[in-house]
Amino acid sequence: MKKTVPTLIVMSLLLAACGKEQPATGPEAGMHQHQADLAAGKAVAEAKCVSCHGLDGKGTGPDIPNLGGQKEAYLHNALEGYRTGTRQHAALQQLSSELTEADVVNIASYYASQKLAGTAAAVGAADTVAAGKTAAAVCVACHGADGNSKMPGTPSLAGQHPGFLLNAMQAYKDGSRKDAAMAGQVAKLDKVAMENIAAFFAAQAPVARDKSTVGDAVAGEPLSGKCGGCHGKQGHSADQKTPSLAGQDAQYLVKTMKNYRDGGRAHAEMKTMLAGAKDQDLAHIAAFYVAQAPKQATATKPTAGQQWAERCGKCHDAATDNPAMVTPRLEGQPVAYLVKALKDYREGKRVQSAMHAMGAPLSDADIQAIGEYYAGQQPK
């Protein structure tokens, strides 16, 4: 399965990505071989651009971007892009082919002498954590406020993998794992809740449950050995994927142990390793990683939108401007836009190198927050 990019190896990415840019080259670097006439500008924008860009530069939609006041090379750029095909926008691409090399220099620089628009009502910095701890409120019966859960029967979510806890909660949303009140409870959520809910639980630390009742714990450690395997050493996970069963409630391992030995729950692996194995091995099983002490799988907190911003900054911030250079300006766009245009970039359907490779470790929650970020900060 595919696994999470290691920590330290997202870092270099982010960072790979966001170092020194290089000065416009290409059809952008000639732009100024014609002068720019405002007025000119004007009137093609007002015959071309109004319906979606208005004519001071402000999207006229939530999906559409604010052009007043952004970088003129930027501007220059983008339009070469849609003109050569290397942008893919339909309307864009075909509006872009009517126009002039003199057209494209003007409506820039009409555009870019436009003031910068900002949000109607400016929105926080976006914190998974935060937002996850909001959203789990439909969790807190059964698992505890914190993820720690108190009734028998009921895992604790407290510390587990945040990948495993996403891909547990799309699993109830698309059926392939039966449970009536969890898929009643996440059909109500969007990919984005989830991401937020598994980064909250996956922040809190795990609490051990009461001891099993039933079930030897030394007895219950050799017949773990193929547990191990993808469950770590004493029940602590290093697998994205695959939970930790350390401090984990006995009542709860049994009931799953026995739901993939029997088919009540579909997992091929699971249900060779544990075929042929009796009641009472799965309660000596339990003992066994009940006793072990729980520990948190993950180390790292997810990422907040303004610092996932500090990475982009280095960019795209008005204090690092150079006119010369083709990044747009971010503050006070629509949240929309910002996350359709980096979500285009993660997936390959815009064609930037650099961007590829600072999207590819995003999650849609991480997404929304720098989303949700650079509309809330107002043009300067």
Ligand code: HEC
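Numbering follows the first chain given and starts at 1. Just so we're on the same page, rigid core means the largest C-alpha set that superposes within 1.5 Å between forms. For clarity, every value in this text was computed on a predicted model and none was experimentally measured. Compared with the form predicted in complex with heme C:
Taking the rigid core as fixed, one finds a CA shift for R83 of 2 Å or more between these two forms.
A displacement of 2 angstroms or greater separates the C-alpha positions of E310 between these two forms, with the rigid core held in common. Fitting the two forms on the rigid core leaves the C-alpha of H143 displaced by under 2 angstroms between these two forms.
Mind pulling up the form predicted in complex with heme C next to the form predicted alone we just looked at?
A lone chain is what you will see next.
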């Protein structure tokens, strides 16, 4: 199944394209119906493409892909994609609509015959956790070197869900969550930096905070019954957007619950949950959660470009050249182009089911790490 479906799609695209000029004679009628003419392809490239793609297929700008050495069928598909609108780019849509089918065949064949070329790229950290550690240098004064804070009233971040940490940072940044200590800390961070920091703290092993000096854990357990559905029975949340509470700082938990109850921290569900709760009960609940051993929220995806590449290589490596899957090579493409392509798939602006499935769970930080990784590889 996996292999035949893409073949059929590709074949029918090619057949449909060929059909414009001459009728296809059967399932065997593919691109080879047109005898590719390299000299004619070169002439079109000289006339229309050279300013951006060079004659050797090397992109002349930071967001222009290299075409040299890509598979002929892939280049053909790409131009067809612009022509039919499954790929959107004003200039390319215009240009490809001016090409005849013979032009497309010739030019795909011409650029495919050029050497696979890499852009000499400055390689960044290409690892979200490593980049996050660097960006988190200013946070450790309060949250602890590994996100295990020793300051009463300050939450530990180690092992927390990255999705929750990101939400919290964004809420401080946009002002929907207010705190004098935190406001200035996140003001200058962009989305990629916040995602990296979240990945770093999430990857650290959490350590239990000091036992609560207020409240009674035994009395807290039954009171926490209605919280377990979201936070986990023992405070180990299974949901990206819901924080784990096990082993968290008691003073912080009490303060936060009062904030939800009294309106100091806005969140509809939490406000409902804690409406009318007595201070003493909140202390008991806090004592219960502090007494639970903290657990790291499981890391479910790669953090480094290199690790992603092991997954992506199944389709994109030269070594796994699968004729049924028409894939481009990624090594040496410009970072900006790779980032744009992956965001286009994620956001459905570029339509391709295999790639959309890969792109959907990628964060901006993942995409940046993958882009930097592939851009730094020399095509072999």
